Amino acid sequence: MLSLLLIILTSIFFMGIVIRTKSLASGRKGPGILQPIKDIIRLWKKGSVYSTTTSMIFQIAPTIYFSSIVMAILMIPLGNQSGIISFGGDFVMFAYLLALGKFLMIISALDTGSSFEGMGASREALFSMLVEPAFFIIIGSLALFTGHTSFYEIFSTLNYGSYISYLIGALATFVLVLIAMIENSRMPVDDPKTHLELTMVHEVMILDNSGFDLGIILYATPLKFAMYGALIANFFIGAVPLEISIPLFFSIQIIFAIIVGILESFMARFRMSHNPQFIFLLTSVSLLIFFGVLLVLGKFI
């Protein structure tokens, strides 16, 4: 229940740190932290529009996307506070449970019958595909290295040891940072302020949504930025005591919202052809994270 209550309470601050971020990045002042999050509350007191060419699954897709990440968050420990639910094999729920709410997304966009919609579409389901492997081999990685397989298990018995483990969690974090910027849509792959038709990506498939609708839609974004950094920050909080932990916490998620901003604010967006390269590389640097945990375990032969 910590876990959930501090990744909101993160959520709430954390694209006002990207945003001011990068307004200090360009020599400006900015808009206020907390302003992102106020115009996400003045959608949510407005009512939605939906279009006669769209469905019950236009209606409901938002909602159930929002609570897909709800319940994966749901799994998130706090170092050796363990997660509302938690099992073993847990992480592979908290992969498809985000993958269900992506579908939903997907097929939303479909049923508005616009050719455009559906591009953007199509790009989207491209993106997290390709983006899967390195979720779980660096997970699966994790389970092998400490021997369990649920997120609060592989966390609480975290240590590193030597050398090699230090890498591996510095190259976990790297993969989890960009992994997190893929499925949020945000830099390189997607500029979530670019209205240039052609390379409109997750901008396009929300189009249509209005109201509430579109306020969850996109709470979610900082939501699920809030929960990478969660896995992130578990990381490097291990066993340490609740006092300790909660403001290191802040501490991680604060640095990865200013790391985030410095990204957008100072790599180019990819060409649309380049992105699947770039998705693969965090594949191949999963794999070396693979090899490493091998290696400390002496499997390498």
Second form
Amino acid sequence: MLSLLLIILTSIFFMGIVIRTKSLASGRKGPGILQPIKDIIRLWKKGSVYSTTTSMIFQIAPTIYFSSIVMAILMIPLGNQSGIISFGGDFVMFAYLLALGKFLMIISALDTGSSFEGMGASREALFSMLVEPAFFIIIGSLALFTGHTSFYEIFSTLNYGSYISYLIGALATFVLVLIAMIENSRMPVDDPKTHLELTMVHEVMILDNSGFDLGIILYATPLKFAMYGALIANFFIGAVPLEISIPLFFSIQIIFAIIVGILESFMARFRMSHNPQFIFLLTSVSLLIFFGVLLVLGKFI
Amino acid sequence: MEKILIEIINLLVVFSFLVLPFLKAKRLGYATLAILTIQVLIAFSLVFLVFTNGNVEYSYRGSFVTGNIPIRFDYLSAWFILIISFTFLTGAWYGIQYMKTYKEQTGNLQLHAITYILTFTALFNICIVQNAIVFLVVWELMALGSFILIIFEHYKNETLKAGINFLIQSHVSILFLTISFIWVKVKTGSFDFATIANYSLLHPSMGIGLFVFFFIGFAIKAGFVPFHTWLPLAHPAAPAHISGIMSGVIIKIGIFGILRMLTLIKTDFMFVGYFVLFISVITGLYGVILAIIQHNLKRLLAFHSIENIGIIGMGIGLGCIGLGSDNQWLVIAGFGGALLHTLNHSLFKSLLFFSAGNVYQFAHTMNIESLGGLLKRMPHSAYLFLIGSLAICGLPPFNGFVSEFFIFSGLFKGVASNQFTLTLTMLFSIVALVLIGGLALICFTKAFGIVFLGTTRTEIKVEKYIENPKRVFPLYTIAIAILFIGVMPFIFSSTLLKIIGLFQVQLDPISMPFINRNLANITVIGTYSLAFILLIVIALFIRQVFTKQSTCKSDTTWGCGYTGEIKKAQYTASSFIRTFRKLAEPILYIKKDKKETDEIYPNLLEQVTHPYDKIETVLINKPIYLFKKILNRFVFLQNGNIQSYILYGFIFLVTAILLPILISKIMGLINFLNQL
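Next block, the form predicted in complex with the partner chain, ref. the form predicted alone:
Below: every chain and molecule of the assembly, starting with the one above.
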């Protein structure tokens, strides 16, 4: 329950920090921290335009996409506070729920019959397929490391004993940050601020959404960021009392947001054809984590 | 009691032979449905009896050829009979509507109807007969039955070709089965299945060889790579309800065979587990990678059956590893997942094939590239196809997720093992399963998105097509079953445990509470799926409230300023998967026909791609080509001259008689020389 509240709180200021960081990096003052969420709330109140080509699916997909993310967030613990939903193997359901949301967004993009949105849908489908092994290998390694198979049990028993385990933590954080960037279609893979439809992934998929639907799709991005941020925070929080873990949680989220902002300011988007290789790289890094865990546990023959 | 019921099911086939040839079109359909319904109802009650009262076992005396014919109706048989019966029932239901287009071909339809019932009965008997010879006979009946069912449109050349391909490959499968049964017979002198267990207990090293033979025989039927090549040909050729049954049930009988042998053969399960897991991972990945690049909707679904067989196989492999390493949890998650996925796949795959059949009867084509925007023309089929797609991708809250979750939880438990190789195998299996899921997502967003969404890509001549309730009713039944299993998987836990008990595993009472708790932990996802559905409903309600006051307009799709016709500008199936295709190029074999332009103002340019199956090319087409080349040298023998044919016969007879004599003489000579 607590983690849900904290994630929602984080999602309100997350994008603001990212945008502020980017502005400062490019020498501008930038909008207020709460500006992105204000934009989203304005969208919620607006009317919408639907393409005549579209069907029911186009109208319900954003809502289901959003619910899938909310449902996934319910599984995230906070240190030694379990999430609302917690059971053995909950991370499988976590990943598959997100996949369901993606499935619906992809078909809703195809529903418009637009060539641009089809293009975005195609890329989204491929990239999300490629990124999933990395996530599963990380969680698999952690499951092996701690001997448990649910988010809550893994994170509450995760402790760093040796130097290698610090390395594992650092690598896992690195991979999770990049997974979050890819899942949210941010910089190295996709540029949300581009003005050319041909080079977009996620943004081009939602060209035809408007009003409330666009609002919740846009709100899903900070929510997803906060969700991955919470996962990263859990790497460091461990079983500490609440008065330490909550400030720690927020500071990690803020650092994460600043890192995202810095990455976006100083990194160029890859060529579309280089993206798969880059995402494969994540899988190999996560394999490193796995072997690191094996090394720590002394399971190498 | 049970014996009589089983006999009634078999006698109903004879009855259908007597009655159906005298009926026409509409009545024929209903009579078939009636007979099949009676059979299915009896089968259901038998299944229920078995699950409540335990195994049914009796035997017929048989002739001197077959020996004693034992009939054993155990939990495993009951589970598969449940799956077979349900799919056949919905298939018959749907088939009546589907076959209305062909109502003039009375004779053909009658044959089709009788074979349908015959195939069902053969499948039923395969599950319960435990005498090798009788088993092979019913297996053959099933193979021939499905052959006749596939070639319903035998006047089409392609259908006949696919059918004959199927016939040959299923006989290769029978050949392997026959060899393995002969092996057992020679070693033990009995055709009873029970002797397989005794034999392998005495010779555990032989057990592996025996299992591999059985596995190949059954794998051809099930469609494991590289024995899958008949599958993508036969499925598109058959009528939709037959494709649904083929994919839902008939290939599963191969899985049944493998599972049956695992209950009998006692051998080194570690090896068997690795072997099955390895083949299954390859099957799953290869199936889905090829499925993505298909242009024919039914062929795409057929390749997906291969992928799902891979997932089922992964469950079986996991279970075997569990047996070998004495890890009960792996056994339960593995076999439980495999069994449940067998049921689930039979549901969503038949649903997908039936909706694809509706698409075919509407558009008269299965080419994905020329379809589009069908959701507005046939909403029921479209939404049903969507449910099937979500289920087959293993997404919650549908049933595919439950069985994949079983296998996942087994794999994650296996990662924590103490053996290095096992840990590594499990990790790579997880990666494979995740990749299969992700690729299935690409495949079905393509299939659903291109076929049903957007606008039509080519003009479809709509004659008269009404999506009447009769046509979609069986599909809705399946869809409800899919959702039901998705949210309430726990009703199957005790059933699955009973079946798993057959696999030579000791479910001792001490660990029972532990097992039950773990199983409850797995099946709890049903509750969360239900919660997820509730969450969606609430979210949609909130959306409704929010958007009620706001204005809502309709306009054309945003085309970056372009406002003309977007029909041709839409993304096509090929372009949707282009990036993937480029990535997977090394393992694919795609022929491209490209027209190069040579003028300044080019006319119509086109590019056609033909995806082929690389394994089929390398493993089947090439050897056959070489084989033909060798055999062509002997073509002079076939000179059409009857006298020479008689001479060949005479030569054969003389050699057949003289050869043993000659050999014995030679042996005698060798002996004589040895004695010198």
